[in-house]
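There is one chain below, alone, in structure tokens, taken in the form predicted on its own.
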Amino acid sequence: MSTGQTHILNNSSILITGGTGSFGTAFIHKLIKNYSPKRIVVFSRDELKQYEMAEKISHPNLRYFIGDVRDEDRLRRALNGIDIVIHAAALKQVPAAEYNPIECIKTNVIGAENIINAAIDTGVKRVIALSTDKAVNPMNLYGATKLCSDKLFVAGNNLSPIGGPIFSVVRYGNVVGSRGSVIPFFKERRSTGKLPITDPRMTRFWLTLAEGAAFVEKCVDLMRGGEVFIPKIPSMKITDLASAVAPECEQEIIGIRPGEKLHEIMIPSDEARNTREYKDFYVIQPAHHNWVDQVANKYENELGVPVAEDFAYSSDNNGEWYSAEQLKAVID
């Protein structure tokens, strides 16, 4: 991965929606450390989080813009002069989404459409949207809204004029240390002597915030529009995670919650025909694209190879796993 002057993030004006969240904070640290951005704009609706971030991160080119992705007019104003949008804003809590479905739809689906329209209207060059493994074969409303969002961003390339913005998606799994992660919950319950486990067979994809930010950093430079980028990351067993956090605790099986899966999938078998494998990641290519044929499959001078027809990238069939010891090293 290059952090030299040729990287697209250098000398660009970059806006991060949901920029005060876990990902946004990690990504902004990376921007400041590795690049020379013309301007960094944090777009979010929480004034307190913006104030707290401003107290911790100081940079002459960092700006804060209060707004909501539900408000297209405000987005259009914020995107004036912006080259690159990193879309991280979302309502992500599964139970809250089930209880307040229309609120989740307004942010995750209507908000995605607003970003696409505002980016086209204001001359943004690139938009990359963060997705989740829960968008694949969704069983809950949150996952369904993120699937809709993914489809909107891929199709946004069909709306964009020649020379207009290109849109792509980055999809990855659970993030160590992110807000809402199970790790803080387990740590909180350690004092009870018991950790609730929904099902001992459960597996999840797992990566750190730094790894997630680095992958987005890479993909925003590689993207040509319409791709869904998926990193190759380890899986972990929920029981191993519980053992890593609190080896002294009893693990109490409580049963799977509504809308929860035993295993997560990042590439379904139905998408195998459009998927190519690279050294460190997979790409689901759009069914319709106008890329030049000879470069359509090349990223970082690597052509990639088509996956098998029945291929699926699932947390239970992954070739790379975290042990309890490795998880402990990551979370400590």
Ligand SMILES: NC(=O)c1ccc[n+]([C@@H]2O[C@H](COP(=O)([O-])OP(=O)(O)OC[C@H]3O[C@@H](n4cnc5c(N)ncnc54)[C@H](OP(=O)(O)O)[C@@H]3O)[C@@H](O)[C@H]2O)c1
Second form
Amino acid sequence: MSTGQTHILNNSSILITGGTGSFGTAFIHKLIKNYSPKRIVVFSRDELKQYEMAEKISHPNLRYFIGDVRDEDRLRRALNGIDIVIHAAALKQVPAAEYNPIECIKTNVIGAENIINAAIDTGVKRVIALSTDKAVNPMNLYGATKLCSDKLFVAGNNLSPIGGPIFSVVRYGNVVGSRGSVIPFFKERRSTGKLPITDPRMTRFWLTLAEGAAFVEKCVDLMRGGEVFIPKIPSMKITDLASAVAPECEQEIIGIRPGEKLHEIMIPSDEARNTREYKDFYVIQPAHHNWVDQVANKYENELGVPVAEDFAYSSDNNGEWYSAEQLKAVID
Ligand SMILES: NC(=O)c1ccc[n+]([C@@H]2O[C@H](COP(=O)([O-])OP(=O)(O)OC[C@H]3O[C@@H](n4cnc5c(N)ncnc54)[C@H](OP(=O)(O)O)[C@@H]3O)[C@@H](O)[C@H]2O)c1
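Return the form predicted in complex with the ligand of this protein as a structure block, the form predicted on its own having already been given.
Expanding to the full complex; the earlier chain stays at the top.
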């Protein structure tokens, strides 16, 4: 991956919505370490999280902007002079979204529309939005809002004038150890001697925060507008994870929770006809764009190949798996 002077993140002004979150913090560390951005702006609501982040990360070009993605005027103000937006702000807790659906819709769906409008109005060049495997064939409200968000960003390219912003999506699976994820939960329960397992057959896609941040870093440079980028990442069995976190604990089967799936899907078979495979990732191309010419299919000189008609990328049919030892290494 190019981190040299030619990378789009160099000499750009970059705003990260949800910059104080797990992803945002990891991404900003990378930005500061690997690039010379003109300006980095953290955009989020809670002043305490921003204060705590500012105590830990100081950089002369780093700014903190209080704002809510539900507030389009505030976004328009914040995006003034910004070249690149990484949209990571979201409400993402499945049970909270089931209980408070309209709040999740306002942040994840209306927020996405506000980003698109404000980016077009202020002359932003690129927007990349983070998505999740839960957006595919969604079973819960959180996933459904992220599917709407993905659709809005892909279609945002239709609203953009010539020379206006391009919009793409990065979709990936569970992030090891992110806020509210299963690892901190298992660690907390370790002292009770029992770990609750919803279903022993359950599998998930799994990547580290650093891997997620590196993939976004790569896609923001590669994007042409309209793609859903999906990294090739391993799967893990939830029972292997529980054994890796607390081998001494009994695994107590408590039954699948509302809105939960046994396995997650990153690319559904119905999208196979729009999907190309590259060495390290897949791209779902927008069905309504003219993407047939070879230049558009090429990333870093790699042309990629169309996937088989019946292809699906799901956490249970993955060719790559985390072993118990590898899981141990990433959770410590
Ligand atoms: N973690 C995962 O396993 C995972 C997997 C796949 C995809 N993703 C996606 O990756 C993105 C980042 O996830 P994350 O794990 O970094 O989440 P996170 O740690 O919960 O961070 C969320 C961030 O969004 C901000 N935020 C929430 N509501 C906001 C609003 N209305 N306006 C502005 N900022 C708002 C939060 O700050 P304030 O509360 O201060 O506003 C926080 O900075 C999300 O889009 C998520 O859907 C995550």
